[in-house]
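This document opens with one chain alone, in structure tokens, the form predicted on its own.
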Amino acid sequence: MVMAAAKGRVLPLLAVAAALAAALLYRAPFSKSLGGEGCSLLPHDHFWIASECVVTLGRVGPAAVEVKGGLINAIAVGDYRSFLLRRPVVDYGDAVIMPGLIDVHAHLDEPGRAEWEGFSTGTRAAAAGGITTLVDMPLNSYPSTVSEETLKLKLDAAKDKLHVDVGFWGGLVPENALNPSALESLLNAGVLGLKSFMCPSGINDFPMTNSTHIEEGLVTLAKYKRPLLIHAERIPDVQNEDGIDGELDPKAYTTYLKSRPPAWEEAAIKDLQRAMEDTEIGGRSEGAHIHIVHLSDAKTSLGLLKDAKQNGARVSIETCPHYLAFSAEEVPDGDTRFKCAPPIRDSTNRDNLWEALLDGHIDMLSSDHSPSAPDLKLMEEGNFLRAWGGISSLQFVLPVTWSHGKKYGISLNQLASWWSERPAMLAGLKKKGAILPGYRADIVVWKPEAQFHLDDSHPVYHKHRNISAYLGKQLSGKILSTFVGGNLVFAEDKHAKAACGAPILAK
């Protein structure tokens, strides 16, 4: 029997059918129906969307979703076509309707470095990629977000430029790590958590932290129950014989790999062991949460983190699509678009990352969208040691994950967990990350089987399309529509005219 869940109750089919009478009928594709001067290409705040493949209520199957006032009001599961045939609904046929992606690791670079990216271009790319919420990193903008005052500069820069919702991480740096009142001021101002580097960040006003800074910062974070995100690479006190030889070719990708070996990740995580123990029940920073960003090493580093989790530490792990899509053997010498830190490692490591993700040892995915001005990538020179590191990827992460994950047997439910549910939990976004009654209507609609080629004719909304390592690739998974707070912000390669995404501040 077809049922609908609404505000915690189960409604019979007749009640659902009656509720449909107030909306308008569309059949996707619905180009002629797109319009509106404001926040949405679909100028209605009460409507239904339906498909044979909706990811909701722990299942994947036929369903219709009622959107009202920016929220999900009801869900009718089962054979919706029998009663929606002549009813008002945006019918997406067999396309997937899924929670919008939440990317907890993106560098939007504004204020101060809008020539690298910016809130407008970055959030437009996000909307085109099915991402409905971003959490912006505190560095690469100038100044870095390390105080209440610099967070205000970030919020001012974002005004009227957000096409999706955006939250903000603050920075844990030496100048505030040992100053609880300074950290509390930043946390009270609304950052969703903090981020630190255990190696040089490359940004002058975002210096690296040591284990003492991290341990003290976690004590403050424990009071707020917000996470500390850590770039876990540390230059070992003693470099082994695999370190870089100054005479090696800087254009060779193997040279860059040797300059930043897995030992850097291992050293950082070993240095974090006491901090991780402090997050256990009864520990000095019980209630705090350590989150390891962009894990690359799927051997010793992953093993150390698995042990910490099993021992009761509050630790989570993310990796990124570029570590799952590419391998060191495939990176062309001189192609600095592939430079990132930690590096993309060999194909065996890539397979091990997929296995850890599927087994639940890696909790979630993020883009680590880290663009720059094209000249900093040194693409003509091809010098991996001097080029700016970072993969430009924001618009492509859903099709990249799907395209490469299919051969590992990933499911739509896993995709929603890695990209929506778990990121929402990490960032404390209580009514995001799932298609459930009462949740914000943040939704992506996409066609898993639709293939496309990222050639020169494909629309790309990043500020600098030519620096992305994904250009030239064939992918599966075309984004049809993106809804943010019930607004249809992107459909059929068209954005809504107004930028009506909201800044997200912790309370």
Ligand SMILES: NC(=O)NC(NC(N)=O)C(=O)[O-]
The other form holds:
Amino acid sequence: MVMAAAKGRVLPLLAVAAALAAALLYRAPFSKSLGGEGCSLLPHDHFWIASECVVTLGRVGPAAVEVKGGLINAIAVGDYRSFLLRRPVVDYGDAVIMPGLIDVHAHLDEPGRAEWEGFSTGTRAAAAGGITTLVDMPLNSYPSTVSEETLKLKLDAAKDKLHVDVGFWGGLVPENALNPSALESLLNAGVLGLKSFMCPSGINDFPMTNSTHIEEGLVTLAKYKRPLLIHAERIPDVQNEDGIDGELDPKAYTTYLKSRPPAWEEAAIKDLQRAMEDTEIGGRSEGAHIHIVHLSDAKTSLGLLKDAKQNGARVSIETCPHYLAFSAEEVPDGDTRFKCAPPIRDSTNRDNLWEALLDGHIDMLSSDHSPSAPDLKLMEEGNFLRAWGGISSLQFVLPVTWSHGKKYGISLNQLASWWSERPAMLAGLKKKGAILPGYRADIVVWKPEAQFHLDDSHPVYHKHRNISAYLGKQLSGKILSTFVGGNLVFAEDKHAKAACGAPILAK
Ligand SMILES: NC(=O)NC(NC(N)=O)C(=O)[O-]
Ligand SMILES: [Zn+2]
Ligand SMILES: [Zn+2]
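With the form predicted on its own already on screen, would you show the form predicted in complex with the named molecule?
Next comes the full complex, this chain leading.
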């Protein structure tokens, strides 16, 4: 028997059972069956994948991973070649085999704004980018996911469209924040946690919360041990000289920067002081967890969060590839593809974000993929103050993180921690985020040194390619194969026919 492999060398079934001793074997306790017809580009539900560079068990090196019934069944580390002689294997040579990425912050905008993105396009882009699980934000779809009923609408809209696994955050908004039974019904319906904004979200049916809403919401979340994700920007009560003067040119990026200074992030985090203390041992919402999304200010805001962590608050921090890849100095005036909130700041700030990530003060990465219909980006007019804020990046986050992280000396283990292990912990995904026996076989195979130019001919699966700030960039890190639950969902620039990703609901 020979395996019809998508990529990489195919080993024939021959020879002796050899060298078992050279490979250490870890076995899983159970297995589960695969999805249906057309779910995988590989016609097997029991196979091995192997390479010289597998990120597993806290190390990087030669290993083979046995996938059976959608799960990782066993891992053979060491000299896998002789061990695998009798087994069907896709040998990826020197490519990296890593846990699939878990993107805890993506806006898929369906139902209601499918012209912005959508479950089908968004999850195809995710699969092409090595993301095997994403968690959808409760806003930008219509209606927003703020109740059991609106979560049901999400699930209906997602049916048969998911190419990767998708969980859902619910919204903490003034309407439900002070009403524990409303929050409990949303949490009982299966959202993985809640998300709130401390400034206007730009979406009418997703109003901002104040610190009282947040403190009260956390008490309910504590019972469920699920996190509250917070967009931490707040318009300070008194705008200082950083505030924007009406005469400034709206096409200049510096104008946008001045309109949303680091003081907004600082003001929000100061406002969260009591909420953060409440999460400490013995606090009013002990067991709850505050997660600060898309941190941009690597100075005072980061300092305040570090202090809170040190004092025992249950707080985690995410930043996004665009804050690590770009700097304000290089954003062209009028190029609203780069508009996001909080803004991309200067290059010193970018370096400080990298340092905080490398030192472990920033815990993880997410895309904050937040597209819109292209006309809302006002690309011709180039008005930074009026354009929709949000970066389109879902498909590119792994090569972007790698291409820019290389000069800061990042390791594959760090990548796996920021993009898989820590996000899995945040979202409460117990058997995801690592290549370990018994875990769901969610895996990305990629070539770190393979360079590509993101030009017009490069396949992009986002709904709208032209609004992405990464177009035209040279990147390294090409995704070869993406497995979700043992299904080969993407390989050689092709997707599996059927969309067999699973919706994830908390129990
Ligand atoms: N309504 C949004 O999608 N907002 C998003 N916009 C950004 N980040 O520019 C966000 O996550 O805050
Ligand atoms: Zn946000
Ligand atoms: Zn967002």
